[in-house]
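The chain below stands alone and is given in structure tokens; this is the form predicted alone.
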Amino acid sequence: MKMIKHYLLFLLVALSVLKLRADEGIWLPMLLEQLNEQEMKTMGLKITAEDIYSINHSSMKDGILLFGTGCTGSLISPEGLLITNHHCGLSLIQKHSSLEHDYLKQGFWAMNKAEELLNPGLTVTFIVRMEDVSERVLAEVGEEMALTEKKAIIDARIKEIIAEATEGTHYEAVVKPFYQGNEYYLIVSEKYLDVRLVGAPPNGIGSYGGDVDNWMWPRHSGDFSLFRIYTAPDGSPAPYSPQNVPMKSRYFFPVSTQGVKEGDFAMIYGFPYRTQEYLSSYGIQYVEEVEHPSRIALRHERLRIIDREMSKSDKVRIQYASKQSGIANGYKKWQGAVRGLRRAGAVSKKQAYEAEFMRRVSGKEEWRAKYSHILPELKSLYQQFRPVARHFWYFQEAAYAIELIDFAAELGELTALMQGGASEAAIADARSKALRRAKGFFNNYEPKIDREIMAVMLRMYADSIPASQQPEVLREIVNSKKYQGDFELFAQEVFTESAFTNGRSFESFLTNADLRQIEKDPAYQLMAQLVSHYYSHILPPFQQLKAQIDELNRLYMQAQREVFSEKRFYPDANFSLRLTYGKVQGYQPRDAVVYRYYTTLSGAIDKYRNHPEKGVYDLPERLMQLYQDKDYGPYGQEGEMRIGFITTTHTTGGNSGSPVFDGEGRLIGLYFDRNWEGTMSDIFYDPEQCRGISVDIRYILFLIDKYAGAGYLLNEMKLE
């Protein structure tokens, strides 16, 4: 009787996992009419799928852009004005900052177009069209082929398709795998090269709460920045020129001033980076027990060192602002993901789902022959993969965390040319490139910090990986009479003797150095030993096992879509244009705690007044005065200034800066984060816990107008 009850409970869990909530999913916009439009309309959508994505006429997709190489942005005026997150523009704001012009601390606002700041190297990219090319890519691929043969055929077909799609145009194209490689889509894009900084609030607004509040709700950050796209006079993409003009937007989004209320429909449009929603229980266990804990431990120590030094010096604070933010972002996210996966019982729920999968497969001879081996083989492969992957992540997060190692590795092109006997002209060109890279590197580099990080990272690497698998240099530090395990002494020696540790010595050294001199430098030698070990002993087994796991996951994805035909499957995020939708809604993170769906400026003031950590909650005096006077203009609501709100939308990295729309396609907010309990949504979406955090667009308008005095920008927008 107990066994029957246990089985029934297991079955109920499996069926609940099969049921796809309306909030869950990262959907392809070109398939909305087929898969989602009707459901979206019942939830509150007023426009059509064709309004959201069309290749025949202007649509919302033409106002969505990839900002740089990792965030989303959107157009909010007919003159190429775009909005994205403050943290997406942080590295650019940092580059413009100095002790004399501390835009990180003070913010920056151009009061006319002539004051907008250039950003060499920054690009924005729009999607022109997407097309299913699966049949062509996979036409000659057979199930029994070796993985290398499959890959060669697929790569060749992709190359042909991209060449045809871009021939005679200035467009770029990529063909990406979907559903773990069971389908392929061509994505044609257009890139713009002249993008200028228009405005950004100070850190005390844009990243209010810093690391303490990162990935948390309630949240009070005004996480936005403004840029403008410029084109050649004929409207075509062009590098910077004084003759360039503001872009004539093909589509820009109207801005709602009406606010949001609980239960409102909301949709987010952007470029989510990566999810793994269809991992097996063995895959989730690996992430939860191996990958994330390894990376968390190493980043904890790096942050300890960097945070301490940033608190001592404004110069270091400016230099390391962007680096620290990137390190801390992953560190806290992975902590939340592990916590969320365990709390949600993700592994046991996946096991129940897999039991139902096997029950169905065993009941049909065709499925039994094709699919019954998948899960047992995945279990075996992950057992082999865990120690290999742990070593891989320790190398990535320890060796490459040492900036000097990473910088020395960039000399690879120069040394390869020297080793190959290249012409003097080619060597001189590579030398010039290395010197240009060095200038940017040393502008944001403190040897003292990196030396301490080197000692700590190498020690943790040596303590955590079996000696027989370590690079020879680590064993030498541990066992030699010279060092006797003293990693601080080793690091001190490298930094004292290397010419790579400051800009002046490096420039002088590299200007005249020959190959032998470079190879004798202790920083270069350390890099060469570590990298050689990585490429000969770590990466090959990692790639081999991962390729086998990926192929089984492809087959498992195919099997799930066939076996669970009643379920709608959305493809995992892969940095392609996607749409997600849900409701404005609060949640209950734990027993007796209930979070409402919005935050206010009053809450930000409470944190400022009551938080014991100095500097974490610093608000600018101007904002404090506006609060004191309750001078919110038309942007307040019932005597309050609302700052942020949360939605049940399914988001991930890359969605940062994504616009949030109401059912009419009007901009109501700017997505910038997830709640800590919901960071697991990259792997396991829980509708009760996963929430996307957005800045209320009215707070952004208030900051532009009342705080910054840049209300002229609002005249470009269509406010409704």
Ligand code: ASP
The other form holds:
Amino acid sequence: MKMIKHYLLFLLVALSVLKLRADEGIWLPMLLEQLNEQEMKTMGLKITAEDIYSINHSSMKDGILLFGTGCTGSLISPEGLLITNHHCGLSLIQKHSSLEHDYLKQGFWAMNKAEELLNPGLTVTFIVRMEDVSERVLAEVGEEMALTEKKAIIDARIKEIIAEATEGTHYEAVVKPFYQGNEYYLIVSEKYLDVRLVGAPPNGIGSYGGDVDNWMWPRHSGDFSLFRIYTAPDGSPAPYSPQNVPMKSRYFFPVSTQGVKEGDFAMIYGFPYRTQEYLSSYGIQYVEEVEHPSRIALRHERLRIIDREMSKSDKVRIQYASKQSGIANGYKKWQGAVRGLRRAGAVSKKQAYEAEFMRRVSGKEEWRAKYSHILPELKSLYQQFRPVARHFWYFQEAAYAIELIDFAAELGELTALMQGGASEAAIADARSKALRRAKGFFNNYEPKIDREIMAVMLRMYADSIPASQQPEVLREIVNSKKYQGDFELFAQEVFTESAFTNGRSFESFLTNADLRQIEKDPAYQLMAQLVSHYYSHILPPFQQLKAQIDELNRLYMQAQREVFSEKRFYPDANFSLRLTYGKVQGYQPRDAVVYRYYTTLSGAIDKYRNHPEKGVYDLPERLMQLYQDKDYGPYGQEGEMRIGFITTTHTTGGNSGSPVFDGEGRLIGLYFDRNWEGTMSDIFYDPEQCRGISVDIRYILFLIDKYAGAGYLLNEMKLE
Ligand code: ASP
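One more: the block was the form predicted alone; return the form predicted together with the ligand.
Below: every chain and molecule of the assembly, starting with the one above.
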């Protein structure tokens, strides 16, 4: 009896760890028909997989774009009008902002096409097609080959495939590994080069709640911005020219004004950046105990300094807006993830899964020979990896947090040419490139902040990494008679003596400096010492162990697909085009607390009123007025203005700005974030707790029309 009970319990755990809920998964659009279409239909999809992705005729994929290098956007008019997040457009809005034109604070709205603002360097990229090229890439790769040999063969095949795919076209192509390198896909894309800013709400709307609300539900921000793509008159991508015309969209999305209700089907199309859903329990432990805590600790101190200075000065607030939000974003997310992993019992659930894996593997001779070594080897590799990776993250988050180091490192190209005795012309070219870069850098640079960060970061690094592994220069600061561990004194000296700390002195210095003078600069010297230590002592062991872990993970992935053949596997996110689907649904964050699936403007007003100091809850007056007058036009519902809603979809960074669709492929919202309880979904998806947060599209229409008075833009859209 006891035996049977034991067995039943075991079976139950095994079954529960194998279960993949419909909501989990970051699916490949071209495999939807085969893997997902049926299930999606039962959940509420009304169109076909072919409508979502097709290479034969125009489909939804033609309206989805990679915005810049890190976000998603989508076309919402036949004239190239696109929508993405406010936080995705932030660095561009910031570039156009000054104390006189504070678009961060006031928002920006072009009232006609001539008023749209140029963004040199900004691109958007569409996917032309994707193709499984695994057979060709892996044809000559043998299981027993050395890693370097495998890599050389794979790289050579990839190069050929890319050359063939792009020959005679203006397309770009990449071949990316999927399923940890068990499969490879060719992705052909087309890039557009003239993308103009059309509209953005003020920070007080676009990032209402700021860092306090970031990664949180309930949420009240209108996180969107609008841009327009321009092409050459013949429709081809072209850099800015006054002759350029608005793009003729191949596909654009109708906008639903119907609203959403609990249980509705929802799908999100975009470019999720990276997930690690198939990590072993050892991998999760490493992230939870080493990687995230190291990064959190260093960013905590860096942000303390930046936030303090931003709150003291409008100039610094504008200069550091985009940098700060990037640093704070990861900082907060990792904290949520660590908590979420613990709360979900991710490690013990993985252990149960691994026990079932081992049970199945040992039951079959062939599997035992091929796969039984994987988990024990991963365990021992992670033991070696943990201290090495800790040092790696300390270096990344401490040394590269010092903007001066980062900036000085960019002179590498120039100094390498000088060292190698390159031609005068080549050196002059690199010199003027460096001078151009310097302009951008010093526009948004406050040496006082960086000096303090330098002292604090170097001290934390020196305090946390064993002395024997530290770069010489740190040991000197700690041990020398001169400094006796006084990092402030050291930083002060560097900042007083270096020519790198303000725009004007740097420009006159670099215009004439020879190699010896550059190398003598204390900021350059510090950079050179730190960076050379990194490349000789920190990076190589990190990369070597990581490559071994990656290779085992590849085999582990192969094994899981074979051993758990009843399970449907989706490939981890790798910044390729994906679709995820689920339902509009609230959740229960903790005992006795239930979160509703939507928020309203009344909630935003509550936050405003409850924070007399305002800070991140400073709503623009005009919005308050519209609220008081309940002037919501056709965009309200039952006397309320809805702001955000949540779905059980599986998303990650890079999905920011992704369109959210109903079952008919109509735009119902704009994805921008996840909830605090669910940020661990990059590693461990828990359907009870993980939610995607989107702005209700009706709030966006309301803001464009009623708040900004830019209703002319709605005439281009197809509202349904
Ligand atoms: N808010 C996230 C981002 O900034 C989106 C996410 O990771 O859910 O990319």
